[in-house]
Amino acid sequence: MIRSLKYYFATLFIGILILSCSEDINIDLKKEDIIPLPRRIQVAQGSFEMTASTPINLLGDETKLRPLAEYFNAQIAKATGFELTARSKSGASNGINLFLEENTDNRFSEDYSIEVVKQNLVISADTEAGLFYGIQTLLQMLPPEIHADGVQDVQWLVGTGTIRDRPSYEYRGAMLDVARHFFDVADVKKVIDYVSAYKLNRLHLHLTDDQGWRIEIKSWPDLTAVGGQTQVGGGEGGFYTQEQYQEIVDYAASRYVTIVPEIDLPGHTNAALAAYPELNCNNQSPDLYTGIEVGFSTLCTDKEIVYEFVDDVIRELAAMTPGEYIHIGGDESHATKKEDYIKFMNRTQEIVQNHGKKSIGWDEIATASMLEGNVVQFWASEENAKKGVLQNAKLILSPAKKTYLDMQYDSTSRIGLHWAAYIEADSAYLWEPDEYVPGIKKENIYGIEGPLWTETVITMDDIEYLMFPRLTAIAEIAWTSKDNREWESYSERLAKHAEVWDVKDINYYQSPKINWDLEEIEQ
């Protein structure tokens, strides 16, 4: 990958043989619980140990490696009391090298090499989020202990080899829906942190429904004013601001994940009817909802207002949004008749571009005539899937009954819905993307997302026990090529990986579908 290296690679392994000895820790690194599955493990003899005086060497544009550094350094200082010191160096030494070669031909690769033997570590990509996958790596590699709050007592020791690693998907994803329950932004800093310790690298955001409209639209502000103070059962709701907003996209930046946010249109606008009765063809507004049906509601989409509404919304969101997509929804509109439909979303796609964007519709929006560069999400019909890829539009793969974190493991979970289906773990993880919809083949594919729809879902624990394990389940087929997975070893690693879990307290589901006895496993 990175042709510089080759010398201190070579260098480094020549170390082996001089600086190895007899009574080394070994760990072999393929016995690891690192999810997702990296492309290739090496292994060799001995280990590295992480110290207080370990040394974190940069090779590279310092500017740019820094800030990896110093998240490095906050993710290991409460369980280990290390502030490891961050060096500029011309070439690797001894400690934790993190080394950025900035190859043009390669800028948005996320591809990344881990390299160890006893005195020397080294994470090398293109980079900087190959890096920052490299370190989500390394973390795994060290032991648990590594995310408790306080320091501990251990061994701070990583298996010597060769990591070599790559995504299959460019775009691997998670959705947290916040308008039918809304959750503030530490919640949402704290999802962002889920996802991106799994290498997913977007946040999809579904800002507005019937019962809540979340994101502050200045041009409108009766839209939160009115329609962002209930919630499903009749709760205060809430929004952000924009200074809120653009704080989560600036959280999420630093770990490589992009905000892609979701206004529903032209149906799941009861909130904003509710606000702004100008935009109903009744010209009354209806009283806000706080119930689950869907598929009532609908922007009368022959005045002319309503696309000034749009518009001014869709300005004010892609101004605070750097991504390139924003998602306008487009399911289950039932209430808009299908020409009504078709004119209106072929229409807000041309001004989602006029305002220097992309569009991204569930799989509905394939009925309307695709924009170059715009995306279909898959989540039900098989059929506006394939009418996606007739149009020449990427897709991003969510199908209901493998995906929707927010369906129930079976018919005793305490939360979650199962109109989809029941998905256990082994249901999340058992499917492969080039071979669910018929014709569909992985060129087509432009990534994987796991949507959490939260009509049940109202607080921290209530989104960890839907969405671990199935999470990594989602992370694993995204990034992890299809030769190399298979079930045995991911729930193996999955049952060794709880550790971690039980570590930082969240609130997994135990599926019965696991061995999560260690011992048994490790005989």
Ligand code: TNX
Given for the second form:
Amino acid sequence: MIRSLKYYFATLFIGILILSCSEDINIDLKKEDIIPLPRRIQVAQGSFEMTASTPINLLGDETKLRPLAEYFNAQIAKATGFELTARSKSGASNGINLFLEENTDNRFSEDYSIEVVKQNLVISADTEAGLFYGIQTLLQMLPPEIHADGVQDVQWLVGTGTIRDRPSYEYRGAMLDVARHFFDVADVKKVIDYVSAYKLNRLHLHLTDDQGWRIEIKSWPDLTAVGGQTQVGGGEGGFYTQEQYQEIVDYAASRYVTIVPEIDLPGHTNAALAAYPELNCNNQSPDLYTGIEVGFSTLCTDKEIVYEFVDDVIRELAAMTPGEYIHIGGDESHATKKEDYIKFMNRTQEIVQNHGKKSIGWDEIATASMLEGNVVQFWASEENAKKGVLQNAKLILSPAKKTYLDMQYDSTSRIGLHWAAYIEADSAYLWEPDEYVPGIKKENIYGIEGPLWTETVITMDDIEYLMFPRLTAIAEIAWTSKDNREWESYSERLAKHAEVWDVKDINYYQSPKINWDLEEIEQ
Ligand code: TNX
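Alright, leaving the form predicted alone aside, put up the form predicted in complex with the ligand.
Below: every chain and molecule of the assembly, starting with the one above.
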């Protein structure tokens, strides 16, 4: 009897020991591979464990919070084998808590905070977008296997402590050129997943160019029927119906990404000219174009029919675009006379305004008169960028030497161009938006964007190879404050974060600038 009692106590003691050990696993939040790096991280002892019985407590407007809980569940379900039960609550209690504060002074805030103690984890924000970013951070705090397609035998632990976070810039974007090579709705959704995972909030779609017109315009059906037929290299091309475009817009919205559609005018219009000869000064349709030269096409800016065309296109596009901006291109119009270009860009901005939207244009637009509230996207000419600022326009910075995702990493990269620069992983990271163009200060900068032109980009694998690890640099520059950014910290986090890309089967570039050997880093 005494022996068995002793035995009983001994096993109980060992049991308690094992239990308390597992509860006391320490995870240092500062060593987590969170990209972009949050503003403030405070570390505490211990960890929080997510299990099948962890609830998600919805604190605040349930109709707004449920979709966020569903999004989180969809992200974790395959790897964990469970979904968490979401329930309305009035105060934080054990489990994961989504707290929507809705302070009316902060209606546009994207800030969030996360507080983690052993039994409970609270993500708080003033807006749903803020909570969405908090969820992205939580997903990065969980083990990388959380992204696996099948059930993993992993303890889902998160380090305890506090994170406070807020973005540096309001406009945080990437661009996908679907004109040079067409990408279908499923591919675009994947790109939306990628950008939103790193807290970017805009996806600019370059919908038209010399090689293809990719958006259905019902009043000018040949734009797509003729102009959508091919692409660079002569492949079959394609286009989005208005319903498909709507599907993209809605999917993006569910991830707090606004679609910025671009109709590139008055140059880069060979596909439109091939479809409608009346848009051309000589009334003849050129052949469809499948090469990669730029700067040879232009709409005939003297013809009224051209402005009727622009009006119809912008009207239909504005009606299916909830975002406040339409991008009207304006770059490399080498075949348009300067005075014609200015007249055309001025009139087109008015058309956009008449349809209730504001215009964004590539930096050449600043040689015209910017309407109030319109935006200049700097890509090449510092002089144009400064002209934009002098006209009180906001600037999106996309310096080709730093942010062009289509540039080769080095001369051996299997795809990409190099007219602006070779952009290695470190070069993409090591620049400051508010120091890049002398005279352009933080208050002039609306944000930054990384454009992916697709002359040499054909498959999803190609997109991933050029985006990773440079999209993460753009995200960290756009989000993390300047004094918190440091190449060494970023490159170490990247190396760890590559485990996520491995799990997700994302084809990233193994840059020699990064030490990918985790064991070496940890020493
Ligand atoms: C310049 S950037 C272009 C594009 C090309 C790109 C290739 C800009 C406004 N125009 O038409 O696709 O270079 O890198």
